[in-house]
Amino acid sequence: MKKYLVIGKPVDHSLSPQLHNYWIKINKINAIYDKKDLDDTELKDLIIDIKDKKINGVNVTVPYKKKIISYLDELSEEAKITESVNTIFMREDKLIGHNTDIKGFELSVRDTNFDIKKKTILILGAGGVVPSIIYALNKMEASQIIVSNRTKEKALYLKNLFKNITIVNWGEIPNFDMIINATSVGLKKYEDLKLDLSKAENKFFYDVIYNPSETNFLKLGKKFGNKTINGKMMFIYQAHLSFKIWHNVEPKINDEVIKIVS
């Protein structure tokens, strides 16, 4: 039996396993899916399982994606640029980093129908999934993607990798079309981002977060009557993506599969 993990720090809330093994049992594959919280000095032991086929595939999630890198023998043109890597996969006796966060992401706004091009986007938060929340919107033509993260230098540090991008300090919040948080924050019910989003009307409120299903920020988003969204369509679109590449088939996203998400 081929066994396939998400790794991360936290990685409890992860309905990756719920997901992917909905996915197995459906398609008849002789696999399961598993999640696992991991150190930093495990990592090691984690490549060397996959080198000896003790594991098949991995997703990686927060605090991993870029610092799984160094242990990888190849990365996509996608992982290379935004040096972010969500899914590990062999290939011919190498390890490849791949990511899916970026169309992802995309297909998730697109199913919004909400029209990116010459939109000012503001991201709260600079780890991560943000690299590839920037490498989309580049590719969706924003006009402006403004940066804002409490530790302001890991957010200066993605101006090395994306050169148009704005950098405001954590609090302040200039004129923008759409907010996205791709912090953690929100991930357990009473956490709060403390920033005054009150003066936002019509406006789009996306959360990378989708469990739970409504943070603060997005309750505080409708409560002035603007657009709000998770990231569950953009997990399961990732999860999709990565489950395509593991088993060479294209599992369906349907209402069963959206229900094990929400």
Ligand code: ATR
Second form
Amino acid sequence: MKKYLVIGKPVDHSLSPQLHNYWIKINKINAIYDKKDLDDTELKDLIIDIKDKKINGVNVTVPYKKKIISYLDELSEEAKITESVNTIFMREDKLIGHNTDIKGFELSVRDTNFDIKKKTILILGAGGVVPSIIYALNKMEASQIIVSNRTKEKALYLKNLFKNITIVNWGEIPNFDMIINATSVGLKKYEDLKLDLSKAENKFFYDVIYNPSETNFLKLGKKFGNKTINGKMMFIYQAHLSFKIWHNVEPKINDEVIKIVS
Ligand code: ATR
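Given the form predicted on its own, state the structure of the form predicted in complex with the ligand.
Whole complex next, starting from this chain.
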């Protein structure tokens, strides 16, 4: 039986096992997908287990998407540019790191029919998922990408990876067509970004968070008549792409699958 894992710290909240195990069952694949809370010091042993084929594929989440890179043999172009790996697989005895968050984000936006081309996008946050979002926005030809993060240095670091982004101070809200919450604020129901977004009207509010399904950020967006979407489809699409890489099967995204994440 093949074994797959999602690793992170914490990883308890991850719905990846439910999703992957559902698809494994439906497609009658002889495999199991588990989650593992790891310390930094355990990464090395994990890599040995993959090389020994005791583990056949790994999803990587916070805080290891960048840290894992030094242990891998090769990176896809997307993983290289974003310095972010969420999917590991073996190819001809080499450990390959890939990033399916990018395409996951892209597909989730395309589903909404919101055309990113020539739009101004404001991203809140500069954590692990933001390089993937910027990469996707560039691919979809956004005209301007503005990043605002509480800790400005982290936003400035992103400018090394993507020269075309603009950084603004936390609390500053420039004009935008679409605003993305990529911070962890909202994971707890009562949390609030405490930003003045009252001037936003007829805009697009995207929250990477999908649990809870409606953060205060999205509630606020809705209140002022904006279009809103949470991170559910991004999460499903990134998993879908990892599944395809590992099993060479394209699993179905249907109501049952969406229910797992809702
Ligand atoms: P990491 O920073 O380890 O990559 P993450 O969950 O990917 O973790 O990112 C958390 C993001 O939420 C960061 O952008 C963080 O801002 P800082 O860089 O200033 O820490 C942001 N964040 C977390 N709590 C916040 C808060 N109370 N207000 C504003 N931003 C917050």
